[in-house]
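So this first bit is one chain, no partners, the form predicted alone, shown in structure tokens.
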Amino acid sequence: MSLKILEYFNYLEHKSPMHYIDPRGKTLFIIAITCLTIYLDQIIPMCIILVALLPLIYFGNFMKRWLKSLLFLIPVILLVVILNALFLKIDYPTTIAIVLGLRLIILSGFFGLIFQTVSPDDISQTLIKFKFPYSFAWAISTAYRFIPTLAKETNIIIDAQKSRGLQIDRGNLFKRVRNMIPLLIPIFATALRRSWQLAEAIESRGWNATKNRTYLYSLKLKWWDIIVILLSLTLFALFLYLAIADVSLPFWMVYKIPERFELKRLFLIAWEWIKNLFSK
């Protein structure tokens, strides 16, 4: 079991165009594009959004990390596509299954704009600017900050248990799950010890002693941030228009996988061929 996928949550400070955009604008943009991505159920609009996503990832300087995260997501995406294509009782289930797979890929990329281009301190300030309580904003930013740290400590515990003879990667699925039980106690103990140390540290520094807090760097909107916010509001307005008015998409954006290429039909053909092969 590898926890390297959690490195995708590890913020690394780079100097890229996406890092200079205010996190409030990026948050609104991701909310708007997420609504559109979840609402649309056609392959071509999903491909258009995916193509538009690639330059943002490139300019955010985390293309390699995103591709590595997709390597870990491929089994999940394939499972989602296959199960939905086989068991959905609707017209054109393979089309919907492919849309769901593309949706997972797109959302992983857009949420990477937050994970990779917004620091934990900026996340806290963004939530406070949106009128969330400081305690809530601090809890969210701290959890985001310590996800990669806990992942590294978990990998250290796994390596230590393996050196003591614990066979985690052998046996069937149920045996592997059972072998994970000895890892739970040291993992929970490490997490509790770190949370206790963190609590003592913030209490010794007078955490939440004053209502009006100051920051070394304060978020300020630039002209390009205004453009991003206006674009986000336009996309959200488009989503509301499509959802409320129930407008049909143009004909060139509607594509269905032909019935002869339906995954369920292809599986049945392959199954019949295998049965005939062994019956002889």
Partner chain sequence: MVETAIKIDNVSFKYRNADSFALKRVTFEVAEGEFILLAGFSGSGKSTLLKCLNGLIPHFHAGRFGGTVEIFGESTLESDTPQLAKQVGFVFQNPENQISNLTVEREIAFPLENFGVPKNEIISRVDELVALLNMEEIRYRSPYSISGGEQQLTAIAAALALDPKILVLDEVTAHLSPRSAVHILTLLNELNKKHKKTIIIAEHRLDRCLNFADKLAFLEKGQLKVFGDLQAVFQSKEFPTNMLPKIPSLFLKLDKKIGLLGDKTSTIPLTVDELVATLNNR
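Numbering follows the first chain given and starts at 1. Just so you know, these numbers come straight off a predicted model, no measurement behind them. We call the rigid core the largest set of C-alpha positions that still match within 1.5 Å between the two forms. What changes on going to the form predicted in complex with the partner chain:
In the core-superposed comparison between the two forms, the C-alpha atom of Phe146 has shifted by at least 2 angstroms. In the core-superposed comparison between the two forms, Ile106 has its Cα shifted by less than 2 Å. In this overlay on the rigid core, Tyr217 has a C-alpha that sits 2 Å or more away from its partner position between the two forms.
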Second form
Amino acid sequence: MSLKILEYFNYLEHKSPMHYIDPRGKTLFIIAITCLTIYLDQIIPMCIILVALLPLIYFGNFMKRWLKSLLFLIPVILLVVILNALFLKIDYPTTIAIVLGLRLIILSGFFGLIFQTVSPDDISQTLIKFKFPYSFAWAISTAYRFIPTLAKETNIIIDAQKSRGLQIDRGNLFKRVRNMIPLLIPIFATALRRSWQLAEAIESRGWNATKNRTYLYSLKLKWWDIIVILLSLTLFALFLYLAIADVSLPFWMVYKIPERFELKRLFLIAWEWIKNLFSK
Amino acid sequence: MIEFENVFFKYDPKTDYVLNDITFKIDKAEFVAIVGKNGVGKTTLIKHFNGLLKPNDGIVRIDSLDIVKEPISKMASIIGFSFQNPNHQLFAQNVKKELEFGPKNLKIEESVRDATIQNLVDTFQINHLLERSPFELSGGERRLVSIASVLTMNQQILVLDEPTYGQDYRQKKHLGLFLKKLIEEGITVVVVSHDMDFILDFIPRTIVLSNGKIAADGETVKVLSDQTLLQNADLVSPLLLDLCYSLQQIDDTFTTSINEQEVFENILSMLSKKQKMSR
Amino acid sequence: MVETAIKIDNVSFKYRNADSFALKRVTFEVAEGEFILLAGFSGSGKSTLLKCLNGLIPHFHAGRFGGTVEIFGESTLESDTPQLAKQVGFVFQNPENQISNLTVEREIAFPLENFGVPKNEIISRVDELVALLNMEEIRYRSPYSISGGEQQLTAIAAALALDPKILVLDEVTAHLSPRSAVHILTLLNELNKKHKKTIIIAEHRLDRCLNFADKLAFLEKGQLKVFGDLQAVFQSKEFPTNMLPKIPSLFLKLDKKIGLLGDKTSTIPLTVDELVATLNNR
Ligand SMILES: Nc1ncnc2c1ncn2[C@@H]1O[C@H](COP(=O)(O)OP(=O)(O)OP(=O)(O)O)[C@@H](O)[C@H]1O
Ligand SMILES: Nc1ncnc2c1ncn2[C@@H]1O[C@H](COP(=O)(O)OP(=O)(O)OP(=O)(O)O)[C@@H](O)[C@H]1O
Ligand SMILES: [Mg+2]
Ligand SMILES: [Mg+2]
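To test you: the structure above is the form predicted alone. What is the structure of the form predicted in complex with the partner chain?
Zooming out: every chain and molecule, the one shown earlier first.
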């Protein structure tokens, strides 16, 4: 089902070393990496970042899920790469297209990793540290936490209505849309009821009793977080340096697919060849 | 009617089996209870009845159809299925429309449908709820409506997941008697429940699940009087049985019964015997 | 003298969209330390009445509210729900929908955090509650990975965190397997007897609570029909026979036939043991 996509954004409870890194560090890191990845437009730097990403994904216990999600992404990425290589009107279109593909793969890995290892609590604590009001932080983290519950519940609702003889994929378009009603209403109603009951419960536990709320746990930076933050800042500085000073990369990093391997050219050669084959 | 042959099932390849080699058979017009502690896999088991879940290994046959091969829409015409949480199925503007939804899907004739609904409304005395929105009912009322909305479909097999929770004594009795009548009409009923007293009162056969296996399967009285079994499966014995066994302690001629009326009479005869002795 | 914990005076309530009143002129008093069973057919207004006790009605639910509810002499109309949370702990039926934190420990700490209790005090209070309810094993677990019974235990612990004098529970055993249900009820009895909590609980399976409840309130269509000692209630004509729990029901039937009450005993046995003892003594 399409709900599988939601799984990609789920917080994974299995603790991995990546889980112990402060969410603020992780956020900084992903900002720096994203900037770098988008700015750099050469194949070799991309490959370096990709190689650096692999151990992180491995230690985040995310390898299997990432590879699985790539299985779906790769066809899309390939299409994007081929179309760009064929139709981009600049020098070295194939190189640029490949960089684009690598960029997508890298970003999917980093963002997936962050989503898997940042808990809803981390999110709210981060927001609180940045001086957002507690109720806002709570709402965000609770919404995030209920994504998997919602997905599970939706499946049960589909099951329940199917058992009452509802046929979702039958009939013309109008009928199909109408058949969605018995699914959509309980989905919204349960979500609504759940939030009401939750609101009742927290109300009964002294919600908003005082402005000076305390916390049993709050985020504290450990030595490894400092390292992560320093590393992120270095990467970010590197990005700024490259972008502002407009320096050129060392020659060994600038590898371009040679003219004779341009996809467009290969394509034309193949085309000629096939034409010859038939004209004979 | 319902056949499980060495069924294995787990949700996640990394975990243990939730159903670990389950084999049993339920005949036509049988009335069966499935019990076990929270999270043992009762809901998982009954979801195999209409193919909502498919076994990893083994065979499930319903009415001699292999559920792996049949579409759920077909199973829906054979099996009525009431889910644990009423909120997962209520959607209509009012209770009446909710009750009509299933029969309409199965294209049941209008006159038959209306008669069935009227019968149910009378049995459960829910006339006053018909025009109300299902979302503004009390917890117990919602549960009752969700059960009734499945009973309207007149299927050959009925599967009810915890139908008695939130129900008062009166409604439990109505439900028990109604189901018994269905059994007499040849319908097969399977009930998952935590309510040992309800089971003893109405359901003759009980299957106990424990650690993914069937820990016991047989006559309800026998199953529910096995203390070690109950202990292991996190169950308690029904009050009436408790009473009978305690009475046997003071008078070993006291005959155990699972019928309240019979227990009543047995106590009367025990008391009169005692009176004669003391004279 | 025992203090009055809850005073409900002429309380009526109508939900916003409803045609009729869910509560109609309900009046009764609960003394501190009592254990009250709230019984009634489905839809009779039990949950509605309980929600009046901690101010969810009328502060949280819209509708027409009349009468007064006083908790230790203070009207719920005059205090807000957080203040009432200190007096009244509330546990709901559905364990999943009342838990909002990622570990059991933090769920227990949540009310204390809300009140700005210093961190070291939170820790010692959580320690205390975990010990009291025997929750060491699940303390650091996620509430989503524990059993229904353990979730309900967590909810009770959270309700107790602010050390309220009154504990209100709405069908808390409905989703639990029988042994967990008995465990929870036994625990409530202990909280009542040992820790002097005033407890008021809505239940459908009355049988298992009879041996430790003091009083029973019976609601019908929003009206309080009977309220009083279990003994008085079960002998009252207002109490419908089809609501009677198994043992008292059996005894009263026997009594009708051969007259058990009056000659040697004037109390109705409530549990299996009591009934057997009564029959044995005859
Ligand atoms: N959709 C699911 N995905 C993964 N695991 C699940 C899913 N549904 C249930 N489980 C797990 O399978 C086990 C059996 O669950 P099931 O719901 O069948 O129990 P149950 O006997 O019906 O419990 P209860 O009495 O609480 O209703 C539990 O450990 C549960 O956590
Ligand atoms: N949100 C609501 N809006 C309108 N009416 C409601 C609402 N909630 C409950 N009611 C109605 O108020 C009455 C009392 O409901 P309440 O939930 O208090 O009953 P209850 O005694 O707790 O029942 P149960 O045993 O089924 O839980 C019922 O008639 C119900 O239909
Ligand atoms: Mg279940
Ligand atoms: Mg209720």
